[in-house]
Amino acid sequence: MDFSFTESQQKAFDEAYAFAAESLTHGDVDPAFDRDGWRKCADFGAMGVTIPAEFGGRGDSLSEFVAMFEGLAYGAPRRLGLYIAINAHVFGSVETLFKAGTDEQKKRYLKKLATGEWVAAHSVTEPDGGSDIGNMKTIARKDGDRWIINGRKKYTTCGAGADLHVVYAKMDDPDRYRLSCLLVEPGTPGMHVRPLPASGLDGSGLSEVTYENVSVPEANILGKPGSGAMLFQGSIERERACIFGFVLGAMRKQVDIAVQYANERNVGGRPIAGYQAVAHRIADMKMRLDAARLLLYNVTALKAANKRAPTEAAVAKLFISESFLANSMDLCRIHGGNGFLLENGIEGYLRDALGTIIFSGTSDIQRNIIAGQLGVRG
């Protein structure tokens, strides 16, 4: 069995590698939304890799989207907040007004999404809810051919810098609880944004959104009203499958520092790659990608079949993203001193791994997905 890319792969990991190392390794990031760097990727074809031409895509798989993240990262590894806030953007709202969307819904967004000249805030997550979609107070009220809006919502990735946000809010319904999703464009009285600043992942959006008797009018419903839960579940289980090509990409740049830095720093009259506590250090980190990379492309070879992937998503999100946190403190401990100073950069990585552990679902979120899927019950 071949694992290795294909020819499509390896050119959209080639040119992604190139554009990011050439674009995206200078400049400041700013931490509330890296709007330098998206408007430089909106350039380059990043948010519409798997949206066809007619709306404004490049008709791509999943696989070459993977692979083209995996090439940003190992080229500029420090814009995962740029990476991640167009993940979120594609699979939470690109890539479900393509599914779900009306003509007319396309007509008037899609092309503006995946072309990045228009960003989206995927607004799901609440400030009692968390990863529970079953507990929502956000609510949806009918009013004539229009649905109200209240409620508040956090860590909403894009939160700052978007154009359209794609809310999921609970329909008031006494009799059953059920889900819709709502396009609420840009400058709609009563939404309201507030940047919140995290210790990594700079430039994502990350906001907290609060919608006050926000009125929006029937056609900007997207799916069925009450199909809110089944657009999540499908949203969010391909964005954890595929979400973690820009993960590889930095912990492949992790291992080439770790490589590098250990074979010219001296300590004793020799390098520090001669000590066999660090090399043993750079092994793991090997390994550790290595492992990630299989469990990822496999996962993502399913959803680009169009397969369900539950348990296969769970747990390729939670091993990457529990590998590239230890990969980030062995690289750390691995440079010493050296690993703890700002002005090298190296514990910037731990900060934004302790962000991976966290978004599409914590590490305990998966596990516990894990085991129902195999049949454990409380």
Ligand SMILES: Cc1cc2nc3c(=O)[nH]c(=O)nc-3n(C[C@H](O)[C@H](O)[C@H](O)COP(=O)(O)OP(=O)(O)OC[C@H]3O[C@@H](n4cnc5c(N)ncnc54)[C@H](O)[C@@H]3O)c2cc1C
Second form
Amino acid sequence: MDFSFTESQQKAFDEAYAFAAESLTHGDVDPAFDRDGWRKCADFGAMGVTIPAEFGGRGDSLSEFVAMFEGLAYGAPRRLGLYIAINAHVFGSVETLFKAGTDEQKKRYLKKLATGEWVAAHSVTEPDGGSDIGNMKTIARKDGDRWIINGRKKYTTCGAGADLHVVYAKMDDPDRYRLSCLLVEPGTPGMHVRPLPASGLDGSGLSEVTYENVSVPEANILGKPGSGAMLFQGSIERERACIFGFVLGAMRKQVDIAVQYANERNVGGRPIAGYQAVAHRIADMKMRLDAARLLLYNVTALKAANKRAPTEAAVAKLFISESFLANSMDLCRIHGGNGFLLENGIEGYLRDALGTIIFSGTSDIQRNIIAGQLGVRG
Ligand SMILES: Cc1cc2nc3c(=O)[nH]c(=O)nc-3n(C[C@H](O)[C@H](O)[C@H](O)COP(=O)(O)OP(=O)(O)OC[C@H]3O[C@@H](n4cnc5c(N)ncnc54)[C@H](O)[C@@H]3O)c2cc1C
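Structure of the form predicted in complex with this ligand, please, following the form predicted alone?
Let's see the whole complex now, leading with the same chain.
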């Protein structure tokens, strides 16, 4: 088995690294939504990597997509909110529209989304417990040839910048309590978006979205009525499997920073790298990074080959996010007081890492999936 990058993955990584180091390392990030970064990444072509050229994309595979995000974050690791926004846009909306959209929906939206001209947000989670989507309260009621949506969605990435919302709702119809997926444009009467300030992942556009008698035409159902759960399961497994390229890039940068700081920082008449406690901490960071890489590119290869990989996706999501949190903590410890100051940007990794153990299902939920897949009965 050859675990190294293919030529095209290496190209995707190198180009992304050069672009990010040049274009995304300066300037302030708008904490509500990183529009500036979005525009730059759109010009770079980041949003349409896996979408065919006829719809404004590049027609590459997921393997290049993940390598590109590793390169982006290695080049500009303090823009993780932007990268999660692009990933949520791609896995939650663009790919779902590409797979399930009607010709008319694709004509209307896909090119704008794949080129990044438009931003899309997808809303599943509600205030009453995102881990249990069976408990969804948002309802879509049929009224003639329209659907009337009522409900409240929470933690919608990209919500604050979105030009299109992909919202999941239960159908209040003869086939009631099946999920459907609907397309809603902001500005539709009764729809309200409220940005949610968060502790990390600045610029991701995290928002609450409220629907009060929001009326959309029948043609705005994405996929067949009642196919929402199936669409969501397909997109969440791909997201869970492939979203962590940017985290890998950040973890790689963290190891570089740790080595440099440990070699340069003198305490007690010697570089702190000479203390075994510090050196071993860096060794552990590298061990987690390498294991994370193997898990990520293994599951990416499975998803690129269109294989089901529920266990592999859950294992990768669980391990990489928890490893990022552990490495962020270790980086803070290595920096002592310098790691605690906002001005050094070290503690920011820790705040970003907190988000990664929650989105796409918490670590507890990943353990439930893994145990369930192994036949462990609750
Ligand atoms: C940065 C970020 C981006 C996000 N982006 C989106 C998005 O774009 N769209 C979207 O729809 N959602 C999004 N989410 C929401 C995310 O999917 C949910 O936050 C997540 O599923 C957890 O739901 P919750 O926050 O309601 O926690 P809860 O479900 O209330 O869970 C609370 C605690 O209970 C535990 N728990 C709950 N149920 C179980 C169980 N069965 N077994 C074991 N433990 C359990 C959880 O692990 C957790 O520790 C995002 C969240 C974050 C933080």
